[in-house]
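Below sits a lone chain in structure tokens, taken as the form predicted on its own.
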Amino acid sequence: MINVPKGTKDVLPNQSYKWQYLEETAREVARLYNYKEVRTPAFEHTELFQRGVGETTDVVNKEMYTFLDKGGRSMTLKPEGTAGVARLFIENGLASSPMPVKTFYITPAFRYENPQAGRLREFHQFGIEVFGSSSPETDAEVIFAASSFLNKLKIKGVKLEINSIGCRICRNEYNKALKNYFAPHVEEMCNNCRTRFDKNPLRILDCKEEKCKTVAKNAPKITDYLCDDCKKHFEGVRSLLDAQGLEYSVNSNIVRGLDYYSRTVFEFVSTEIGAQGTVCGGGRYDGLLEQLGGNSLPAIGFAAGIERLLLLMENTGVPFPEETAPLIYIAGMDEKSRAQAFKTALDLRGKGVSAEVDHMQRSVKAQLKYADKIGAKFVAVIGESELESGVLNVKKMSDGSCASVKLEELYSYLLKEDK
């Protein structure tokens, strides 16, 4: 037998309604905030992620699925959503659109890493990206959109943590301070962080190795090195969150795992899904478009992992809507009545009513058992007498009550009773 690849997961029929619920909620939030959907390819030119995500990141160094296509071109399955949307923005000339350009996506992504709770090699994200605005109001709106999404899912116990990692100017000074701090401890750090020390010491703060976390515990705080503009911007974001009563804490160690971030970064964190506690994270990336060959425009976004959210909801007992079931099951007693049941079901479906009939040549008794198992709200049996009279005996499964309904009035009866 051929098994599912390690780090991937099948979604079964009795689970897919949960995914649909999350995706429908994501689309509803996007509608409320006026974000328009974009879709990017599952694979892109490898250079996009090398330049966009950053060569010092674990994603690029260790986790990308990269291959040569038949033309000898290096391609990579997308490990995250932002770089592809930024490429879409540049390539399709969206810089000439009215600003800001507000987009969202629901997409699979791929990273080769050790599978664990809430972290797979193929995973799915709901993300939003906003291009063209540098205002603190945009940062705050993006954070509120993420908060609205989690609230609509009725997820509790998630904490918002924010930080500012400044711009290129103030981050240069901060990197010097970090190098001075980490220099005496280089030999105590992991091999990756030894490389980061020379190339991008900020990345050391994001390391998950315990020995590196211990060394970084007393590192200088980026908020002490912000330039006046970045400090004013961060204060503006915080004042907007404060004004609306959105609780948060400032975590100076949040730098996010990708190199394109600048200024505001944030995470919604839970302790209910093990060590991988971030269920939603994002921030500003004002230099990314220019880095990818586009115009210099500000941008900000977030991504939420759908698998992690599902795990969190299941672990904390968050209720899901009931799985959808057919409104009516129509059973047939013989060949002629089965044909009528089939026709009636098609007629109802054509009018927007979910209806089911037998496909397994079951007895009427077995059909009724099946109707109960799949949760049909109503059941009608068609036999010889029903064919002659044109009147069906319709049973309401919730209370066992029955009603005689003319075949041509079945649709209006179901609409009236299904309340």
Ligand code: HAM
The other form holds:
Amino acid sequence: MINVPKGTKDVLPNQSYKWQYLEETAREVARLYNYKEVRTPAFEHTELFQRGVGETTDVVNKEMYTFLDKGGRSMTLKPEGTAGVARLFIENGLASSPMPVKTFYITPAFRYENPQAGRLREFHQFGIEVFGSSSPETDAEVIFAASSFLNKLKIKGVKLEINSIGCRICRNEYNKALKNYFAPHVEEMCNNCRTRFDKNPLRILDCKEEKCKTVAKNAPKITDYLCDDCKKHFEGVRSLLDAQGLEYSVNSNIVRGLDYYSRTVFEFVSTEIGAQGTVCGGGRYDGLLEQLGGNSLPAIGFAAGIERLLLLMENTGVPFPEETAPLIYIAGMDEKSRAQAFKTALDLRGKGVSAEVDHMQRSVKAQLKYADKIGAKFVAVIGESELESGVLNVKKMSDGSCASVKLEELYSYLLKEDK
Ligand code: HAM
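Previous: the form predicted on its own; requested now: the form predicted in complex with the ligand:
Zooming out: every chain and molecule, the one shown earlier first.
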């Protein structure tokens, strides 16, 4: 037997309603906040992620699904959504649209990681990206959009942590301080971090190796190196969150695992799903568009992991809406009645009512048992006498009550009764 690849998951027919619920909730939040959907390809030129996400990140260094296509071009399955949307923005000239440009996406993403609870090789993200505004209001709005998504799903106990990692100017000073701090410890660090020490010392703070974590424990904090503009920006964001009473803590250890970030970064973290507790992460990336060859425009966004949210909801008993079921099951006793049941179901479906009939040549008894199993809300049986009279006996499954309904009035009866 051929199995599903390690780190990937099937979504089964009796589970997909949970996914649909999350996706519909995401779309509703996007609608309320006026974010428009964008879709980018599953794979991009490898260079996009190397330049965008950053060569010293774990994502690019260790986790990308990269392959040569038949034309010898290096392609990579997207490990995240932001770089692709930034490319879309630049390539399609969206810089000439009225600003800000507010986008969202629901996408699979691929990272060659060691699978564990909440960490997969193929996972899905609901993300938003806003281009063109540098104002703290936009940071706050993006954070509120994420928070409102989690609230709509009735998720509890998720903590918001925010930080500012400064701009190019303050980062320069900070990198110098980090280099001074790490210099005596280079020998103690992993190979990757030795390279990071030369190229991008900030990334050492993000390393998952124990020995590097130990060394990084007392490293200087970026918050002590912010320039005046970055400080002011961060205060602006915080006062907007404070004004609405949104709870958060400032965690100066959040540096995020991707290189494009600047200024505000944030994560929504849960303690209920094990080591992979970050259900949503995001931040500003004011330099990314320019770095990818576009106009110098500020941007900010987040992405929430759908599988992690599902895991959290399941682990903490957050209710999902009921699985969808057909409104009516129409059983047929003999060949002629089955044909009528088939036709009536088609008519109802044509009018927007979900209807089901037998596909298995079952007896009426077995058909009714099946109708019960699939949760049909109403059941009707057509036999010789119903064909003759044109009147059906319709049973409401929730209370067992029955009603005589003319075939031509079945649709309006169901509409009236289905409340
Ligand atoms: P990220 O923190 O790498 O950020 O991923 C965002 C979310 O995707 C995580 O918080 C987590 O819920 C989920 N996630 C990441 N990796 C995995 C995995 N291996 N298995 C399951 N879930 C995972 C980004 O991807 C940025 N593009 C977010 C962003 C958008 N920043 C600005 N705009």
